[in-house]
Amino acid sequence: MTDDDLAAAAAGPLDTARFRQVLGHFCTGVTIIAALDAEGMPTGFTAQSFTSLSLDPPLVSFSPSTTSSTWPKIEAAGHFCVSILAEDQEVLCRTFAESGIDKFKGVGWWPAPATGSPVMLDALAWVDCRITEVHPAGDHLIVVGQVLSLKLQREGKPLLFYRGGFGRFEA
């Protein structure tokens, strides 16, 4: 540990810009979390916080912001489907990251078999889930979902988020 590291550790509360800078060096995959709302209309948002959680039972998790206007609709549905985006789906990712627009306008999707939640056309894979737990965690929530069905939809490379931008995977 350098003297600068020790000084930073002793400095007290973390600066949010520094927090983003450091954690931005962790690459994440990009997904769309979606469900049908109370009126049967598709709703969803882009999420980078999706992760596998448990094999037995099969569980996944993601973390929506507490200020999300879409999350309460998905929570009320009680289920969701995760579409894992391919490297050629950046435009779709950006669309679902916006607020106050019809995100599904002109977007191809079909209902997942267990819940009817939207599966994005041409996503690499999808994971259809029932919400089992929601935990508060700072300015986000930790949502746990039990996997009901899942499928690899096509071969391809994932869309990745790294240091504030989108990238591609090269082995």
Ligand SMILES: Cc1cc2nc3c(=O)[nH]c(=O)nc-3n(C[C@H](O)[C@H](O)[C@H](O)COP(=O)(O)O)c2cc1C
Given for the second form:
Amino acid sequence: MTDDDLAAAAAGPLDTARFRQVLGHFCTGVTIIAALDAEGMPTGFTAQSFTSLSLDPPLVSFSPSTTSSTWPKIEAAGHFCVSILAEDQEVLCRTFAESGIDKFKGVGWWPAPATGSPVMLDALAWVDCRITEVHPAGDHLIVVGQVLSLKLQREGKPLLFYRGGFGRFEA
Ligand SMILES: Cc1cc2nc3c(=O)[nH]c(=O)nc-3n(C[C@H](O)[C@H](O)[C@H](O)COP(=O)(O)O)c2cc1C
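The form predicted in complex with the named molecule is what I need now, so please give it after the form predicted on its own.
Okay, now the whole complex, with that chain kicking things off.
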């Protein structure tokens, strides 16, 4: 039996819709991952795949799509800063999930201390990193970053992403 046969026998065909439906039940926070491009202009995109990876050494990871137009600019910069979004930053999140627009137009940011990568104003926290590894993984890449500097920026609750929609955290 192939893997596909086993999956079909267990739960029905492993198609795109089922993959999205099941994995969409995994709730995440939302980040904007940003860097300065070769011209010194800010560039970035919305990512839910950000995760804490290792404490010693301090590592994080995220997974850009191989079709992302922003990722090659971040890779060329060699570093990035992750802004962890607050519950009132859904509009920012949606803006940075669009391709081919001037995402930073009218958006407040400041340069992170170690790398100069953009930190989004009013994000809950930021994590400033150097790219150490990039691994191919299907239609995405797994990017590992060494944490150079990080800080909480303000009090507040996180923006959450669940089943294709946005929500708020209640303890
Ligand atoms: C909540 C949310 C989370 C997302 N997470 C990711 C992600 O982890 N990786 C990814 O490649 N795209 C993710 N996307 C889609 C990208 O943000 C989007 O494809 C990208 O910004 C396209 O712009 P680009 O061509 O400038 O990269 C996410 C979108 C949303 C709305």
